[in-house]
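A lone chain, given as structure tokens: the form predicted in complex with the partner chain.
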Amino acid sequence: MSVETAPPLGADFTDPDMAMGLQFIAQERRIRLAHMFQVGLVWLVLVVIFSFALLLMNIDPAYIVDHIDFVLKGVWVTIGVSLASIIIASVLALFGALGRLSGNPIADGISGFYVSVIRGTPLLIQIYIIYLGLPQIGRQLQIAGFQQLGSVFTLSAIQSGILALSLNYGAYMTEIFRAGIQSISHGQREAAAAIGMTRWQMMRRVILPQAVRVIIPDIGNQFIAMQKDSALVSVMGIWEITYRANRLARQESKFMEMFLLAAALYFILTIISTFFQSRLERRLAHAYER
């Protein structure tokens, strides 16, 4: 009786199996790439569609080259301003999100209220509140004799537009840290509660590290959501992008010509933020990679 042993593996030797592998794994690459050239077309077509629509409108294309400049300063704005506000809105997602998963009524009632009150309306309500109301209420309280406190509600257009923007992407965000959270398994909170680590501690070091892998790939979304909302605080005088692209078009109505500038420039801020989430999210991947 003898012993089957698996033939040793040489130069010469050929693998059936392996050798049927490889061609389903060009075969897939073929179909791939295939594929990656019709939606390339598709994109060809769709663009030269779009440029034809645009030819269509009666635009004058060297009424945007003289005007970009001044339109282009706003960009500065537009990113201070979301960077801003994405950065506040983080640090009140996290909170909002810990006080959901806290257990504790009355931090779970108010990160609930303010959810759920904050998604309910819309931002450019909240703008206008914002601005016009809260210094309402700090008047009445600098005649009830708070002159300090009072004074901190008069907020100027540009704190009144980041609050806006931070309090309306917090909400939102404050349910993606939650679902990040949760997403981490109860077996490694067991863990780190067998080896004696406090509730902060084991946030801290074990479910947040983690959490953040998970959370980061929304965050860039809602920062490229946030930077075209923006658009919204130009109500309050504001200079960026579009109060610029707006006004200056009133000048000699040409309207389409600097919405047009304008959705570009949204457009091509977007597609380097895309860029820059999807760097952060390959590094944040690198332990898990195999």
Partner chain sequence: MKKLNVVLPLMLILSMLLVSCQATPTPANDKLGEILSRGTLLISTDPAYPPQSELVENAQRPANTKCTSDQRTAAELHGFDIDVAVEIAKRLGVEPCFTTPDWTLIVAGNWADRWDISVGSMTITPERMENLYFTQPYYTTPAAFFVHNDNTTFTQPSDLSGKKIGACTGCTYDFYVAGTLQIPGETMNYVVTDAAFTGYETDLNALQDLALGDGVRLDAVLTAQPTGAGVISDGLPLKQLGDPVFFEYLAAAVDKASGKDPKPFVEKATELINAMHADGTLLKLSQQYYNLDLTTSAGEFDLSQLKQW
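Now show the form predicted alone, given that the preceding structure was the form predicted in complex with the partner chain.
Only a single chain is listed, so you will not see partners or other molecules.
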């Protein structure tokens, strides 16, 4: 019997009400297990039908097996770009949220402008502007004699990809951070102010530690989405999953085989990330309860 269904210590198993309650719990558990089993069967049937349909379309599984190692090498690039981007995006989102909540018209205006512009333009266009547009500005500055300043605008493909993803997701996550900070009751702010804390001390010691527990699940969801959106950086020639799959697909026109492999790898990354996200959420919830 699991911890959730275990009866309390000293329970009287001869009590009819207790026995009925245990039977009800056991029945509910059997219903849940039966439902999970049925859903698993549906998934299995769908996978078999999908696989059979692919074989009818003359999909070459051997080609996928022969080249899976080449595409797998791009997984680490995808993970690295996504991790670096989500860290920078979280920092941008924190400052953006603080700016929106500060009441300072300059900070509020800058953060509001940043969020509006980034959320109002496609990520792919932002990638092109950063990778192809910024070097153009850098060249003009170098021509004008600002050599050092001009070199700052010339970024590598990976740097451009990380910057674009960070700016894009930072804008969306700004609202997540703002909502998380606002979810903390005003009573705690008033208590912190009553004991003489400054605004920064209150935010660092009282508000942010509690807001993190609210924000973490959404950050995990954004990271999962970012792993898939990182496929867009392949347009800059970054050797991640999509770029490697596309490179092989063009060699022998095996587009279905290679992009199915890429899709499967992204799906696996999503499952793994979801697992670790749920573990982290349970750990944070347990720590908060204690």
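Model, not experiment: these values are computed from the prediction. Positions refer to the first chain, counted from 1.
- Annotated hinge between the two forms: Q148, selected from Q148, Y172, A26, G80 as the site between the two rigid parts.
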